[in-house]
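What follows is one chain in structure tokens, specifically the form predicted on its own.
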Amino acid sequence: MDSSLTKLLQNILATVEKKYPYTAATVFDTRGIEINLDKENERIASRQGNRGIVLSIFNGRYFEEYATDIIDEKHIDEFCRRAFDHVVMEEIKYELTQPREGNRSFRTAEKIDPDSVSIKNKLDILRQRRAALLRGKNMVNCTTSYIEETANKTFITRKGTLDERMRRISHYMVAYVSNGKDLKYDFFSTGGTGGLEIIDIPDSTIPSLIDSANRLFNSESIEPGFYDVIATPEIAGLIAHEAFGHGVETDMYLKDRARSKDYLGEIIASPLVNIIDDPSLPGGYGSYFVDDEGNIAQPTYVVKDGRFIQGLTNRYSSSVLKLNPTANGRRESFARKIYTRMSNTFFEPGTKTPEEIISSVDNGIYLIRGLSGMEDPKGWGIQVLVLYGKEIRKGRLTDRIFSPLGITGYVPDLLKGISMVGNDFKVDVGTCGKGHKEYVPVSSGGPHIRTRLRLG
């Protein structure tokens, strides 16, 4: 960022130092492409939208909130001294944690820079994968896709700035296949924070992709009811996601959305169970250094040894609520507000591995593919809809498929019914919304577990 208009915000900021508890800038520059291929199709996009300035000031009650997206150190100067002009100071209600002193800069670590690799080249990539993918059994289409986003943030306050450049990719394959009578498909993702290093694939990932769209031919309906169940890694991320999601995003205490808020402090889940929600994962892809409200990114455990420990938070939740602080106040640009969210929510590894678990079953189910949940914070209750998932008969999996498959429970049942946690660990890269907006990126995920669920 331009050095002089962060000493512009920083003189602004402090001539008002006295009058507002708290005053902070934030400048956005988002830019990156997207490159989607299907069997027909080439398409090639830039993304960009989100560069612009907010200004944060605290008038003893709440935030008022002013952005801009004409970046021009004359504009600037007027739009916030007219800014402050509409903020009326009130009684001071809640003490604000204060941001850090002094200045420091991040930058994601890359082991090849996407910079350096030209667009025809990530174009050729995906035109051999989609050559690959199309040559497969009964293929009948495909999508190939590459999103590659860089988002420089500064925060700034009369104290000092952070600031952060967070490089996201991520890499989505998907199968089409018919046998003439029905269309089955399966898919491929990954992604995270770094460099074009992120996109190399094992040479074994299409062809596996091809055969396990094939095996959906012979999927069947399952019979609903309660089942041991292994879930790899990414339903295992799902079920964090969804269980310990918006449910304990603080700022919906506020609004008495949440039930979680119950239970804080409470045994909630078996002893096996500690969930984390870590923005400083290195490679998540909702990872960052700083979150929007300039805290530096730090792990939070959510549930320690199957006790409710700590919900989430952004500054002003944390205030009004007096909790602990955490790194996760969010917004989806500088033209929304402040929201708490989730960054990398998982389970943490166990001591099993995942051939023990799947050994200890002797009649169930391995959930396999996550494809969308959701949950009721007010109820407590999640829904995850699974592709598919693979029959477990006396400790081996079997050629039986079940397709499609959907989890519902309520949460603290379904986290007492953990009895093994694994010992690997993977986070996959997703986006999610705060109702029907407001969306971040996010990781979830973990290791393979063993639990009873309810699947229809």
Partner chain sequence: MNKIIDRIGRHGFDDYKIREVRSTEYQLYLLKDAIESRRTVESNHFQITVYVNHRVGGKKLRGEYTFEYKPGADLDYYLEQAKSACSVIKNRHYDLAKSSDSSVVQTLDPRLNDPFKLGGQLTETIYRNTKGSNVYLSSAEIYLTKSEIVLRTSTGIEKSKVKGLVEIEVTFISKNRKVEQELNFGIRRRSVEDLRLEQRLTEYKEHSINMLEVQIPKSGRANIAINASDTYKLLSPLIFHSSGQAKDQGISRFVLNGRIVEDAANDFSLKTSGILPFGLYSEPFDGDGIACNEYTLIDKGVFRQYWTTKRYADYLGVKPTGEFKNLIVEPVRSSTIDIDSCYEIIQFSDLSPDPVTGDIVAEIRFGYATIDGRKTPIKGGSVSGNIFQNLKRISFASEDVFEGNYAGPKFLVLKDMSISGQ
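After the form predicted on its own, can we look at the form predicted together with the partner chain?
A lone chain is what you will see next.
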């Protein structure tokens, strides 16, 4: 980041050091490109929406924030001074935890630096994949996308500066097939923090995608009811995220909106269940080194051996509720407020192989492709939409496919019903909203798990 801007912001914060219990400035500068191809069209666009500055001032009771994307030193100087003039100090009701002292700088590790590869070469990779997709059976169209973002963030307080540069890359392919009567699709996604190596995919990916899309022509609607299910890591991740990820965001505790508040230290899941939120997970799409409030990333055991250990916090919730702080204060962009948010949320692997888990089911469903999820922290409900699942009969997958599928249920029943946990592990790429807004990059995943769920 521009060092003169950092210096200016440090100087401005120093002038008000004694007046306010807490002040910070955060500078966001995200750059990147997005390439999208379909059968006929190619589009390239830059991604740099999140470029701006937030000035955060705690007045003893609540946060006053002023944000701008006009990054001109003269304007910033005036903007900050005007902001401080507007803030009214209140009697101190809450003592905020203070940010760490000193300066540190972080940067994503990359094997292949995306900056060393031209736009044309990236485009050519997508063109080759598009051509391979369009050669497939019944293919009428496809989309292939590549998204690369370099998110620079500098968190400045009077005690120091934390600087991080995260490179996030994601890649998507959608195959549309038609048999002349019905139109079906399936998709593939991959992503993470790192370099261009993230979009290396096995040769089998595209044939497998075309095959799975075509199989959906024979899909059936499922009879609503409870089923023994095996969730792939993708679906297990969605369950972890929606069931006991959103449910332990402690800013919701302040609003009486999360039931888990009353279950700290209690058994809420099968003893096989361990759920972790880890923003420091190497390569995770939801990873970061420093959260948006200057906390250094570290893993949090949310559930250990089935017991609810700790919720996720931001600075305000941990200070007011006097909870151990975690590095989960995040904002969608400079234009939005900090909330408690997840990062990479997953079930910890167990001991069974996926094959052992499948062979244990006499009659059930193998849930494969996740679409979306929605939380209900107060009611402990859950909604996960699944594009398709396969039937399991006598320990084997059959050719019978059900699509679409909706998982609903009561979170403690679902978590207590987990009877097997796989020894495999995978996290995916995703975007998470708080309710229906405030989208941040996350990942979720884990191993294969066996449980019992309501499907519709």
